[in-house]
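For reference, the chain that follows is the form predicted alone, supplied as structure tokens.
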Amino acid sequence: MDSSGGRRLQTTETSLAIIDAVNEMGEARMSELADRLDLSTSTIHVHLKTLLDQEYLVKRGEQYRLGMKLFHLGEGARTRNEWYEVARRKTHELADSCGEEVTFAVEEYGRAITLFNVVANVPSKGFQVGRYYYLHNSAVGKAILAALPETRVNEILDRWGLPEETEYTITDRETLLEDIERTSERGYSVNDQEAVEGLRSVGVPVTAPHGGVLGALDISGPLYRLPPNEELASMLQDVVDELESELGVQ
């Protein structure tokens, strides 16, 4: 969550609020940005014709989708680390070994991000690769704030806050420190129904080559159908101590 200060480009702030507000819309005309965004058609306009130019953005009629070349760009973030591998290879056996959901993400800029997604006997890639979770109310997100020092994750509790998603989602800040602070000492976090109600979910923290907290894994699954907690986290951490020797994690 590292932010400079120092001179900052409004037109470049412009072109970059354009396209997060085509990829929330789905689609949108030239008015609708301007609406959307209280700025002049002209204005839009300039900055429409830059990004079709530069292909991240295509035009079909009157409305403006995203361009493939974010996906290239998104695959290249992803696959750019030396870890991509066997992070990958570990989270498929184990979505192979337990028979559910598992998901493998990553903490940027305070929020959890899909790496990858897999659910047993489903032969895709994930539907769920490539999106965005909030740290207090996934198992991921938990994982990773109780491998994090306590500075950052007030940090991200700043800049985030703890948006209701269910009604079993913590939106009090010390009931949530209290569960990082349980989620430390047992080694394993537990998201009961706080983003999706009916759905269980269990993640264990991954730790970096060079130290620091890498990503997190986690099993998720109907209530009905999951195993206890406890024999979720041995699954987990028995593929987190097999991903992280074979990163070279003393």
Given for the second form:
2 protein chains.
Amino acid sequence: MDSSGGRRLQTTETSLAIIDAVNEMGEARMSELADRLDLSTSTIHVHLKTLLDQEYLVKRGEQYRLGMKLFHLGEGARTRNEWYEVARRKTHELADSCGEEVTFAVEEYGRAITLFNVVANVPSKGFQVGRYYYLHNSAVGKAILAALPETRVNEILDRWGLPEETEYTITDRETLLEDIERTSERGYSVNDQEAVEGLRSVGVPVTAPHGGVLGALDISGPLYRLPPNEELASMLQDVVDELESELGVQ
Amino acid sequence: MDSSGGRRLQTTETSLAIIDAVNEMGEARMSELADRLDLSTSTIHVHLKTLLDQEYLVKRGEQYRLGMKLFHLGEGARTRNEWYEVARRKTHELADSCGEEVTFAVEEYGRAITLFNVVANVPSKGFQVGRYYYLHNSAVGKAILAALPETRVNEILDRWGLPEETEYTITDRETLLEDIERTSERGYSVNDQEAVEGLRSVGVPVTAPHGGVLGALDISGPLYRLPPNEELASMLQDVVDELESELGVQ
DNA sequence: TAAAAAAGTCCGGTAATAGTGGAATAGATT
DNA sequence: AATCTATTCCACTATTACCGGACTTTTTTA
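Could the form predicted together with the DNA be given as well, to go with the form predicted alone?
After this comes the whole thing, all chains and molecules, with the earlier chain placed first.
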């Protein structure tokens, strides 16, 4: 939670910064990385050698890319949770029965990350999976915020702010806190074009066996054809109830 | 390819070793990691702080786990390839039409890693995805070997050996090279219980637009009900042909 | 409940090494 | 062929990663 105090390892930080840069750039040459991270080519070179050695990167021609070792570890991170299999199955069931796009995301370090994104059992184009969302302007996000203690909510808003993504994004903290208040009263969150224009979504938080928030499930779709919020909320709530009972939430 | 020569960064190597250890252990406490990697607790502690800071790890209670940042990067590694979307769609199509388990894997650093694993469009339990396979005892693997130049094949066998996993595993290099020879002649590989007893699979390599091997596609299932090899091979070959032509392989 | 044990955190000094500049090599471009 | 650019390697020095040990917190045991 608090990143304060204590020393960090600069070398590791640099190596990981290179991974981040390669991820953002898709592919990169050594000199591009040297420029971007403002390091000498010789320094970058040793880092790259080390990362290639560990299979975190691959070199194709002169271009460096992310290695599949990261995919291997990433799948480990996703699947090595008690709730993985149940959450996956329930997400698919809901997508099947509602026919719209369903997303399951968990909170980590103040953002939501998509673990599943399915449209009627066709694991959609899949480019959403692994994506980060802010909590203030997504249905999963606001559902999660509504389930967190207010101190934590404020920590998160301090850290990430309330970036404006459409003209409907709530950028004022008081307004957001009221929205979250309403969300926790009625049990579901609503995102009305706050992330993408023309897109509405409704989300419900999922409680973890230990008591905290595990994540949230949401249904999203175009404004003009999505059923009313209450209807979506009740479908979500049913699935979440089943999910939680399978996980042994009391 | 050659990991020889040049210096490496010990600090980065240690940090990544910690990630590996956490991955293998599922979850780990600091002292367990200190024991396992034979480092002082103070050293481990700085590494862990740094990795938490970068969101590569999460701390739940006293246990450290892999963070979803790794999942984020892993999805980046998987999706940021020109062929990702086509390969995904073709894998699903084949699974649909053949009704058996279909796997798409790519080669990296001498092993195959599963990118897709589908049973009739139900993305199966999914625990196979992200898994590494040896090339010498899997259908995807032998298909890939058959498409690689012999020098490379020998490099790979030198590095990984031919570990025995069942009594049917080919553990002799000469025998394997003959098998690969036959594979490249007939255009498909056969894995007859070499990885798991009772399980057979047939694989076909996929050529990349640049000319090399991209990966391979295979169909696998229990001995007693899987159609004959030739039949599976021709289904696979049809899909691979379509895949390659969509990718613009000449 | 208290005491002991274990685990985790922090700090200062020193030996190890990460980072730099610059030289050498390899590749691309004209 | 010659120039330019990108990558790799090498040797030196300042930096910093690592350890020992003290301190704090948590867990176990009596």
